[in-house]
Each structure stands twice: as structure tokens, then as C-alpha cells.
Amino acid sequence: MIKIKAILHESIHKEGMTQDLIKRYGGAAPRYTSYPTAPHFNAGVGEDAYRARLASLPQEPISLYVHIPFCDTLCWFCGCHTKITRRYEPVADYVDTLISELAELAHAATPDLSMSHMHWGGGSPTLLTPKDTLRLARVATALFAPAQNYEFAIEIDPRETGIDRIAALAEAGLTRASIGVQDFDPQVQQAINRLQSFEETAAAANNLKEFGVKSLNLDLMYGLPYQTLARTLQTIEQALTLRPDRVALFGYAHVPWMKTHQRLIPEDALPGPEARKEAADAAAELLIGAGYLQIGIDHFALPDDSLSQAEDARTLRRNFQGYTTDQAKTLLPVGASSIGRLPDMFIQNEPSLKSHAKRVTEGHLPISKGVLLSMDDQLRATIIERLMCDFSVDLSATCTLFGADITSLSDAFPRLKQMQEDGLLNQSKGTITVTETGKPYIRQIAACFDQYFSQGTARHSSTV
């Protein structure tokens, strides 16, 4: 509590970012979990192109992302593809569909591929019964054998994750669990329809450790309705008593034009850009003071965690699940709306549960859309990823790697020059280094290299 009071006092008197910079660079920009970003995927890329690439994958480990788009209650802050159900029958049918899809993927791909990483996201993957959890995991690992240092991660809702489900996950080989928290304050929880006590969260964390799950992540948020700076810091202080290996501190993305249920959140209770910035800075100070290292824009990890080690080695990656240590060049999507990546292609499955199931039943890979990556796309994707991960990039060396001339990036230079004048970055001998002042605006800096950003009608969340 003494530490929180000190941070609050310092925050009141700290000058921080000027309103002018927030106004200039705090606008909407992609989160860059891919480049090109998902709004620029198109229906012209489909199953035939996908199958051709699957059949010629190199004999090296791949990753799987399995999407479980079911929840039993709707969290109003959620931006994911989800379906609310109080019956288990649709979930059980969906598991059958996933198993058929996995079998078709393995049949279409290069034989005997191994798997370095499997991630189950949602929705609420822990809605699955222990029997279906084991059934799905065993099929996946039978078709794609776990490679050395294999990681199996899952997103957990502690309100529905009892000992029986945790025991099944441990038996299935779970190595990392991410527990969704958001905020512990009752008024904030009421405003986002996510009622979850600290005791429920602590019970899940302790049970995971007792069953031998080695790594624990906690997912927190700032920018939620009725959150004050003090409430944000109190939540973090409570979360730290569980001593997670990683903390993800996401800024709430209010996108009611895309997720209509977010209209249930009272907009007049949402903190403004300055308050969000203040909360993010103070939260980072508290986490760093507790011994965590800041990773990228929204992650924190203990020094001995693999995420910290990857950042130190400059091998940190960024994909649709955020920051990761996974080095696989291929991420195969499984499940409705799931997004995957191959060396020169992004693909997304059918978002509709009905269409997804129909395609799989008919023996298809249920691809809905995607995008083929030109060499220029791959060059810019690499630059954007390094900026998002390392806050620096050697443009000259990266261009050489792709056989390009640095002049091919000339469209980015005028805005980069203005950002340098505003103190957001430094440029020297073809290398961009983002300053501490510029780090909160890294998405805007990355957008300088995004040739699609000004195209189309896609809307994004605010940077700050």
C-alpha cells in the first residue's frame, strides 16, 4: 500500500506526455499482430492455395491455434469471436468438428510434422468437460507430435475451472495457463458483466500450481469503466500476491461499431486518453518495482521467464495471441474464425459456426479468406514486428535481407522525420530507435510502414 501511495503522489506531480502529443499520435492504429492486418484479408485466397502450401511445408515444427468460441456468460468488454450457450451439446458437437478438422489438416500437410506450440483460446476453452479436453488434446498431439521444449498454453476462466478440469489439462500436458482477471473492483466488474472474486482467481492459480502447471500468466486491463488510477493499482497489487510469471496489461479497446455488446458499457464512465496513459505508466512502474521486466507494449515477465529471455536475445515474436517465444514459421488455425500464418500467407477460417462445421463435414479445410504476401509485404512485416518487439530496427540490414533498396520505404520517411522532431524516435545510419517518449505510440510509428493503413474503411482502437 505504501508503494501505491508513492506512485499516486508521483503521478499527480509528473508532467508526463503533453496533450499535444496525445492529440497528434494518440489516434487509432492497428495492434499489428499481423501485417497485413486482418481487415485486408480477402476471399480470393482460399482452400486450394492453402492446400498447396500445406503439402510443401518444410520438415520443421509447426504451431497450432485452436479456437473455442463458447462462453456461458457474455463479458461486455470482449472483442473476441464468441457464442453464448447454456447447453453443452453444441460444445460437444464442436469438439467433434475440431477433431475432424485436425485430421484433415494432418492429411493435407507434409507428413510427420511435429508441433512446438499449441494454444487454446476463446471464448472460454475451459468450458470443455475433462473428457473432451483430453480427447481433443490427445488427437492433436497424436497427429502432430510434440517437439523438444513443446509448450501447451490455454486461456482460463477461473469461474468455471474446477479441480476436475485442471486435472484433465495437466494430464493433457498443459505447461502454461493464462487466467483472465481484468479488474478486481466490484463496480468495474459490474460495469463489464464480469463478476469474479479474487478468491476464485487465487483458487484456480493455486490448483494449477498443485497439479504441476509450471507457468502462470494473469491478464489485466486498464481503461475500463469506473477504473481510477487507485483501483487499477490495487488490482495489480492483489494480482502480484499470486506471483505470476507473466502479466499482460491490455488497454481496453472500445469498438462498439464492431462488437455491439460493448454498447452496454456506459461510455461516460470510460477514462479519457490522459487518464489511460497515466494508469498505464503507473501500473508499469508498480510491476517493474515488483521485479518484472517490461516486454513490448503490454507484457511484463519475471527475469527468468522465457519471454524475458527472448526479449534479451532479440528473438521475441508477435502473433495473433500477442507476444510469444514461439519461433515456428507456420501457425495452423483450427476452429471457427481462427487465424493462421504460413511463410508467405495468412489465412482465416469461416467465422460462422454453421459454415465452419458444414465445410469440415464435407471434407474441406474451412478457409474463409486470406492474403498472399509479396516480398514487400514480408519486408514491411519484419520491420513492423521488430519495432513492436524491440522498439528498434535496422532498416538497411532488413532491406538487404529481402533484396530491397531502402528507397522502397521512402513513403515512411516524411512521417518518421516529424516523429523524430517530436522526440518519439532517433534515426542513425539506417537504424530507427524508439525513445521512452515514443514507446506509448509504437503502433503509430509502425503504421508509417503500413501501405494498407490508409486503404479501405477498417476502424481500429486508439493508441492511448
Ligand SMILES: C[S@@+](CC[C@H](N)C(=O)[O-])C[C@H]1O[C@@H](n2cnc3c(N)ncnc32)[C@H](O)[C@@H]1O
Given for the second form:
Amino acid sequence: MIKIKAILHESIHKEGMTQDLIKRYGGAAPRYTSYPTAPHFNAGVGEDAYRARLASLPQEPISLYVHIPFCDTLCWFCGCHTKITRRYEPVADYVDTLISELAELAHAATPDLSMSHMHWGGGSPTLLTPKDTLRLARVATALFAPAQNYEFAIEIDPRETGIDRIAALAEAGLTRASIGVQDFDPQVQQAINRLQSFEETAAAANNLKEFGVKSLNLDLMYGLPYQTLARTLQTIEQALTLRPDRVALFGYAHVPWMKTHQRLIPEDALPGPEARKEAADAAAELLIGAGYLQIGIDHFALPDDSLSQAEDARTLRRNFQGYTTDQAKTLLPVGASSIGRLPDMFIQNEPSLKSHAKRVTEGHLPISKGVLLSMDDQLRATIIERLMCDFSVDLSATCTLFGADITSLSDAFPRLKQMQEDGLLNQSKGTITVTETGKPYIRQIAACFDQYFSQGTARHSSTV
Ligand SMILES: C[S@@+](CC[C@H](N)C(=O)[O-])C[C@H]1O[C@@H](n2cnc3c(N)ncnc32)[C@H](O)[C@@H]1O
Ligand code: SF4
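Structure of the form predicted together with this ligand, given the form predicted alone:
What follows is the entire complex, opening with the chain shown before.
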């Protein structure tokens, strides 16, 4: 509590200094979980091109991302691709579809590929019954055998994850769990339609540990309605009593033009950009004071966690699920709206449940769009990924890697120069290093290399 008071006091003094930078660099920018970003995927990438690449994948471990787009109640802040269902029947049917899709994927790909990571995201994968959980996991691991140091991660909604589901997940080989928390304050929870007690969150965390699931992440958010700085810090203090290995601290992305249910969020109760920045800074200070290392833009991890070690070794990666230690060059998408990556291609599955099921039943791989990566895309993707992961990038070395001349990036230079003058970054011998002042604006710095950003009409959430 003394620590919270000290942070609250200090943050008042920092306020004025940041207002100017927020005005200049706090605008909208992508979160760069891919480059090019999803709004630039197009229908020109077809199933034939995808199948041709799958058939010639090298004998290296792949990863799977399995999307479960169902929840039993709607959180009004939710930006995920999900559908609310009170009945289990559509979920059971969906599991059957996923199993068929997995079989077709394994059939289309190079035979006998192993798997380094499997991630189940959503929506709420914990909506699956224990029987369906085991059924799906067993099919996936029978088709793609777990490689050495295999990881199986899942996103958990503790409001529905009783001991029977956790037992099934443990039996299925779960190694990493990410629990959705957001905020423990009752007024905030009411305003986002997510009532979740500390006790049910703690029960899920403790049960996971008892069943041997070693690694635990908690998802927290700032920028939610009625969230004051004190409430944010209070939530973090409570969350830390569960000793998570990782904490993801997401800034609420308010995009009501895309997610119309977000109109239920009272906009006048949302913290403004300065309050959001203040909350993010103070939360980081509290987490760092508790022994966590800050990873990228929104993650914190204990020093012995693999995410911290990857950051230290500069092998951290960023994909559609955020920061990861997974080094697989191929991430295969499974399920409606799921996004995947091959070395020179992004693909996204049909977002509609109906079309997804129809395509799978007809024996297709249900991709709906994607993008082929030119050499220039791959160069810029690497630069953006290193900036988002390391806050630094050696432009000269990266250009050499792709056989490009550094002048091919000259469109980025005028804006980078301005950012250097504003103290956001330093440049020396072809290397960009982001300063502490610049870190909160990393999305804007990365956007300097994004050739689609200025041309595009896509709207994004604000940077801070
Ligand atoms: C798929 S959910 C996690 C699993 C489960 N559905 C749950 O909510 O407990 C993924 C996470 O995304 C984050 N999230 C969802 N909507 C968001 C938004 N609009 N802005 C920022 N983060 C968001 C939340 O922290 C949430 O826990
Ligand atoms: S935040 Fe999680 S539980 Fe809530 S609606 Fe979104 S996916 Fe479902």
C-alpha cells in the first residue's frame, strides 16, 4: 500500500512532461502482431497457393493456433473474434469441424511434421467440455507429434474453468495457462459486464498449479471505464499475490466502429490519453518493483521465465498471440478467423462459423484471405518485429540479410529524424535504439517502416 501511495504521488509530477509527446505521437497505429497488418490481407491469396506451400514445408517443427470463437457471456470491452452462445451444441459441432480441419491440414502438409507450440485462443477455449478438450488435443498431437520442449498454451476464463476442465487440460499436456482477469474493482467490472471475483480467479490459478501446469500468465487491462490509477494499482497488487510468471497489461483498445458492442461502454467514464499513459507507467513501476522484467510493449515476466530469457538473448518473437518464445517459421491456423504464417505468406481462415464449417465439410482448407510477402515486406516485417521486441534494430545488418540497400528504406528517414530530435530514439552506424522516452510510442516508431500504413484507410486504436 505504501508503494502504491508513492507511485500515485510521483505520477502527478510526470504529467506535464508527457502531454506534448502524447499530442504528437499518441495517435492511432497498429499493434504490429504482423506486417503487413490484417486489414491489408486480400482475397487474391488462394487455397491452391497455400496448399502448394504446405506440401513443400521442410521437416521442421510447426506451430498450431486453434481458435475457439465462443463465450457464454459478452464482455463489453471485448475486441476478440467471438460469438455468444448459451447452448453447447454449436460448440460440440465446432469441435467436430476442427478435427476434420486438422486432418485435412496434416494430409495437405509434408508428412510427419512435428509441433513445437500449440496455442488455443478465443473466445474462450475453456468452454469446451473435458471430453471435447481431450478429444481435440489428442487428435492434434496424433497428427503433429510434440517436438522437444513442446508447449501447449491456452487462454482461460476462470469464471467457467472448474477443476474437471483443468484436470482434462493437464491430462492433454497443458504447459502454460493464461487467465483473463482485466480488473478486480466492482464498479469497473459492472461497466464492462464482467463480474469475476478474486476468489474464482485464485481458485483457477491454484488448481492449475496443483495439476502441474507450471507457467501462469494473468491478463490485466488499463484504460477501462471508471478505472482510476489507484484501482489499477490495487488490481495489480491483488493479482501479484497469485505469483504469476507473466503478466500481460493491455491498454483497452476502444474501437466501437469495428466492435459495435463496445458502444455499451460509457465513453465519458473512459480515462483520457494522459490518464492512460499515467496508469501504464505506474503499473509498470509497480510490476518492476515486484521483480518482473518489462517485455516489449505490454508484457512483464519473472527473470527466470522463458520470455525474459528470450528477450535477453534477443530471440523474442511477436506473432498474432503477442510476444512468444516460439521459433517455428510456420504457424498453421485452425478454426474460424484464425490467422497463420508461412515464411512468405500470411493466411486467415473464414471468419464466419457457417462458411468455415461449409468449406471444411467440402474438404477445403478454409482460408479466406492472406497476403504474399515480397522481399521488401519481409525486410520491413523483420525491422518492425525487432523494434517491437528489442526496442532496437540494426538496419544495415537487416538490409544485408535481405540483399537490400539501406536507401530502400529512405521513406522512413524524415520521420525518424523528427523522432530523434524529439528524444524518442537514437541513430548510430545504421542502428536505431529507442530511448526510455520513446518506448511508449514504439508503435508509431515502427509505423515509420510500414509502407501500407499511410496509404491505408484502416482505423486503429490509439498508441497510448
Ligand atoms: C480471448 S481473451 C482471454 C480468454 C477469455 N476469453 C477471457 O476473457 O478470460 C484475450 C484477452 O484479450 C484482452 N482483450 C480483449 N479485448 C480487448 C480490448 N478491446 N483491448 C485490449 N485488450 C483486450 C483481454 O485482456 C483478454 O483477457
Ligand atoms: S474478453 Fe474473453 S470472455 Fe470476454 S467476451 Fe471476449 S473472449 Fe469472451
